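Just one chain is shown here, as structure tokens, and it is the form predicted on its own.
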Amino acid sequence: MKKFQKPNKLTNKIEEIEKLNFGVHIRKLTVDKTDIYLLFILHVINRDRFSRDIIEPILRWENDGALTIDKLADSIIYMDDISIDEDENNIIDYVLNGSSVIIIPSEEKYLIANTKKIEKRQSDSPEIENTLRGPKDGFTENFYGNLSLIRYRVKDVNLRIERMQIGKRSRTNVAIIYINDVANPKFVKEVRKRLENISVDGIIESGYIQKFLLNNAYDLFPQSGIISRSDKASAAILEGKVCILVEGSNLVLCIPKTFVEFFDSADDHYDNIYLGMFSKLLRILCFMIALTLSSLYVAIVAFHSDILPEQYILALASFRASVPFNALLEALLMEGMVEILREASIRLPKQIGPAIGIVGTIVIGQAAVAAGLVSPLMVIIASLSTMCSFVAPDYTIMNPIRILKFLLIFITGILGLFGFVMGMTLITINIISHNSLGVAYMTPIAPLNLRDFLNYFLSDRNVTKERPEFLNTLDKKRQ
């Protein structure tokens, strides 16, 4: 252990760090009879920059006069991101964050140089939000790279990026991004408050933050959206929303988020106005199909087959002649099989995942029909329901449907069409009762705002010249 002739708070801290032995390297340099101590963690710093921009210029320094921290910062160190601090209790935090700390034992202050090494991959085409016409650059796990993608598109001087660290042990960087003269200050204040109130050991992915943004930990429907495309995140910021960027995550959170906005795609704003309107209506229809189709099958087959024309009743009876299960068990069996195949295709490696989906859909479905376990109509219904569950650009809105459709099938199988109506009523009440940062979840449908309703479906900046009224932005006009 190092012993100093004239100990002070910094030299005592060096001895304490060396005694803790948690991986901090202490490198001693001697220049013109002045000892300089460099504190760093070898595997988290950029060693090339550290050697080239810190060690080399210090060892080459030959000027007369005493070597001080101020002189190191002003005329010797080549690093662009440096700062000076006097609180010795912050040294460990700086080192753990990837910085190098430079200490001269005779001084009360020390120098911090950002030598953090960032492992990153190239910005690839987003895997979650695919688009035909939009740009192909997506967010990666690189925190500063993601910030640069947003800065690249939003060059406004009023763009604000507030940084904080969350996680007592992980010390994860989190950024709140908004436009100061557009975003509603109440939204910014509430987001900042919720993030500051997070007390947890570590934040590994943005999904951790997303759960803390919920009004209630047991809420089923998401209240913040996820964005993997830099163009869509920039558009949300320009709209007056608040984006949250988390270090180590390739998904940006966007809040507030209403129910219908989960069905909005970037292509809707780039393509023809009528195509965008048609696509949104189609996605909402698919949402309803994914939720209700299997339940309606159970209600009709088990309780209300008389509502069908006679020829369809006979065809339905012939389909189910060899099926040993009632409609409820048949629907649960087929939907359960589909969920197993979906989960398997997600977890398997990329090379064989699609093959499992094809084999499961064609081979297993055909085999189930041939064995008489399910009717051909049930296979068609389950396949259509599954396809409809993939159309939402933000898949998080479809996750609750995977759970609710089983609940709806079960209650319909017991009470028939009455149970179906009661189940849909409960789901509707649950959706309407939600809010995102105080904004009603079903806005602009309930409460009805005709202007926002039309602006949502038109998706054309030539027509929708004002920002959504429910965001209550400081700047109301888009153009």
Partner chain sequence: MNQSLSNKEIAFILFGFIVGYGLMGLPKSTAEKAGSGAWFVLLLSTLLAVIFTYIIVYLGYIHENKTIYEYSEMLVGKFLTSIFITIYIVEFFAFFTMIVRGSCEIIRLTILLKTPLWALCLTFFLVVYFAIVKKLKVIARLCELYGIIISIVYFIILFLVSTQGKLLNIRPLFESENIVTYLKSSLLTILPFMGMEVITIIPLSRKKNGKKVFKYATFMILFIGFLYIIAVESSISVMGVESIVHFKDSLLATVRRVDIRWLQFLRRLDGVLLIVWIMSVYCTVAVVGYGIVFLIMKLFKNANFNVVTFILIVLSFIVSLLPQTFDQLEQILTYTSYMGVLTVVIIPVILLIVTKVKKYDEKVK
The other form holds:
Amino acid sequence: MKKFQKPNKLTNKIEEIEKLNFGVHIRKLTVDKTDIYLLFILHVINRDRFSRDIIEPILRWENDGALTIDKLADSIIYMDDISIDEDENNIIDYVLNGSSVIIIPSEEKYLIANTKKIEKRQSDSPEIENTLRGPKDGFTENFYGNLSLIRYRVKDVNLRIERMQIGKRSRTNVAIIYINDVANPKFVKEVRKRLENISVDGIIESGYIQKFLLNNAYDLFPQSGIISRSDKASAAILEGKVCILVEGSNLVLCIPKTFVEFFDSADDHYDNIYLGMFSKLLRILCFMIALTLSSLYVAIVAFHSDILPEQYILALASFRASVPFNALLEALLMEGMVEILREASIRLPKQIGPAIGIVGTIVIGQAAVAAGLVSPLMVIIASLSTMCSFVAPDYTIMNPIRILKFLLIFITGILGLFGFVMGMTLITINIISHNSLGVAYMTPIAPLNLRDFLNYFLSDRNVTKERPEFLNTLDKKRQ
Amino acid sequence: MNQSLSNKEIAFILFGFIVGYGLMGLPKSTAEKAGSGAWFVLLLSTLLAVIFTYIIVYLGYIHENKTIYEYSEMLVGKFLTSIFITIYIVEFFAFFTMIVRGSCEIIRLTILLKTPLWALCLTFFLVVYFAIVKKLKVIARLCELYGIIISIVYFIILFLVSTQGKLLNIRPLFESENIVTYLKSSLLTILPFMGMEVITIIPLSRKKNGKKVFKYATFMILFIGFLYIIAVESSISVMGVESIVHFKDSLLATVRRVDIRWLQFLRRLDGVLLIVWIMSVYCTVAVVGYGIVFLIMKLFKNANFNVVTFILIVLSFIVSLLPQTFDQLEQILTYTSYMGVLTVVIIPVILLIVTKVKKYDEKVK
Amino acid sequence: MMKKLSKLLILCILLILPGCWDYRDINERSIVLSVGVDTLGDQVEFTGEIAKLRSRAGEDMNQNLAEGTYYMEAYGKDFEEVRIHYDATFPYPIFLGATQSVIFGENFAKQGIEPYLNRINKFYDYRKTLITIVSQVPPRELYKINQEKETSVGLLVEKIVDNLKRNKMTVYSSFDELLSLIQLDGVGYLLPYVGLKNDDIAYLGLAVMKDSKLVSIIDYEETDGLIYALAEKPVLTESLFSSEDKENKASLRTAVKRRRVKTEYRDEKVVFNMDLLVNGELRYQYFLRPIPEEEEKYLENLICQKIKKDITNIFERSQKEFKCDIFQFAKHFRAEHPEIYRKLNWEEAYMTAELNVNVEAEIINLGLTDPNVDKK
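Condition change, the form predicted on its own to the form predicted in complex with its partner chain:
Below, the chain from earlier opens the complete complex, with every other chain and molecule after it.
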């Protein structure tokens, strides 16, 4: 135990920290009779930089004159990110955050040097938003790296990055990013308010925040989008949206987000205008197929076969001639099986995943048909509707569909086409009653806004010169 | 909570309310009255409907941000207002229950022959409950979304149907000797247009809606009239006047007679038609249901919205099962439509006259 | 709170609905492909074909869809009784949504088919797009013929007739047309008439129905006039002798480009004026000869006369023999003179009506071969 000659609040703190024993290293340097204490946690700091840029220059310092904090900061230490503080209670926070704290016992203030070490993953092409065309730099788990990716694309002086810490225990850095003179201040205020109201022990991933942004915890459909591509995030910011970056998460949140925007991919904006329109329509069609195809099958096979022409009726009937299950059970069974395969293929180790996925699908499907358990048509329908559910660039919109699909099959199985319409109406009302930060979820269809509608489908900056109306941006014009 | 709507939403609520149950039997009822001159009768009644809509919208426009309860109280006093409101509630309620019953009856007679009526009605009411508790804004958006789908699909179906029809069947287009019959029956065929009274429960704001609300409402009524005319004419062109009058579900019967080969597996259109028709009935019922709850809430200020809705749904479910036969049901619907004359024509006109006499509209200007 | 409860409530009740009242898989229904109706003595006879479904699991997938049909028959005093007997023979409930043809035996057709038409009309199951056919032989014999062309006789008959109609080789009223036609007094309609020719099912002509009763048959060869007068944009082929060479025939494709029917009421008499504009195309000549302009004129004239004769022949037959308006002139007359129509007894008025056919023919091309070559 060292005795300090002149104990002050900082030296007391050092003693206190030493007693607490939670892994803080205290290194004492003596230069020219001046004691310098360095406080740090060994495994969170960048040790190379720490010894090269802090310890080395201090020990090499040979000039006369007393060593002060100001002098250290101004002309000795090589570090770039340093700051000076006086409140001794913040010391622990700084140290825990990966900074090193430099204390000279004779002074009231201390120096903080950001020596944080970050386990870096190379920024590589994003896994969940693959595109054929478009840059390959996806977000990583590195907070500052992600910030730099956005800054690199949007160099506007009005780009605002508001930082805050959320999580009593995790103390996760969260940044709200928007362009000051574009984004609707209402949205920014609302996001800030909602984030400030979060009181939780820890934020591990942006998914936590996403849930706190919901209007109602039981809402079915996501109200904020996830973005893993930096180009898409920048585009969203330019559009007047608010992005939320969470430390330790490779997914950036984007809010407000409406239903149709979940079907908007980055390549729609890079590729030919017609292709963009086509693929958007295709994706929305796929959404409908994923939701309704199986239940329509049940409705037609079990209730209203006569809405098909006679050749189709005969084909359907002979497909199903030897199937022991009724159509309702068959549909539930196959959809359930496909869901199992899908779940399993996500969990399987990467090396065997693809193999099992394909083998499982083909073998089980083929065998089920050969054994006469299900009709070949049902296999086609189940696999088609599953394929369709992978089409959305932001997969979160498809998750509720995977559940609602079963509900719809059930109602259709009980009440036929009438049940189908009622089930669809329930789902539609649910979707319509959502809103994302007060923007109606089905915008621009309900409420109908023809300009936004075209704006959405054309996805070409050259033709649509204005930002979407529902975002109510400060700067309405794109060009 | 702010429940004022944009002009588009008001127009689509009108569409959702008016187009629905009635369309199924419309070709029959108009052809019965006016033969192949049905289009002219519909044209006349559309124009009549436009006038009444104009009156009702005018009332809402003059009395800014007020619904019928508030401005009626201001104009004619509390006692008369509660009578008016009760009439509205009774009409809406009869409409609400009987439409659900009627459409479930049609569904049971056509596609779900063995399903008991109560199951259909119960499902219908529960799903309607789900919409009503979400309140006007969501219902309006639903009407908007469904309205777009419904009108597009109807037009496609009717276009396809009319390609199979024969021009000979809709001739003679106009018989000048029959003009008196036409005029008379146009007063009766205004019944399928009933539904503009819904505007009385929507507060209009002059700032948000502006004068354009007249344009939107009028346009929508004309659009509905156009849809009706197309529906009736294409049905007659396929079936012929003498055949169509035998079908209460004349539109469905028409579509079931059509087989369009090049559409392959979609060549039989009746499934699509039924889906769209149920959707349109749903819109009607949801709007009416909201109207009832809204007016009840005006009379009993302290009630809980959801509880009132729930009671209404349970009550309607019971009432909807009361009529024993389809004929009874149709009679009730006819009487309800006569009551509609009260709510669409008489009460608004009274209120309009009082407004004019007391010169409220001039104060506003 | 209330909201969440209500959501739960809705979900629960919907799922608890113990339902599936109308639930019936398509493979567990008897898919009726064709229905035959006839009389046997004083009893009504129903016959029919049910699709035979065979499992295709593990088998060659290239087989025909319907593996053949079952034959069914039942008798009874009236339709309802027959249906009871009919139902008693089926393993599954009957499904009529795939029925494409209803075949009436000649005997039944003579007694009147209207009751059964109304039955089809009011049964929701029946598609209203099916074809009603009159058969020379009783349907039961028709069904029993072992067909190699097709697995189902009903489908075969329907396809034969439908194909002819599409190629404008016959005119008959589809089911939805005849439903509105039976509402008009004095208007008859035509149904396809099939029978056996050399032990094979064949289209024989048109059955004339008056008040839904079979009155007469028009042979296949004699239907040209009707096709010219009624079919939609008909295209027929005519072979005509040339003016000089009595051996040589020219085969022409004649297409009706415009047909206009005007009606008049003159001196208490109904007059129909039918204007036809016919375009002819030379397909080939039996022997290649030059066709000068006079020859073209001659051929055009010949076509005119032929068509005129065909139509007036049938019209006269309809007045004298069938005694009903099979041309559906009533609709035209009603459309143009609704007031007079309401006062007339159409059946009587038609008997004294007059038909003026005015045909204009024009040969518009001689094909790619040039018969008028300058031989040097």
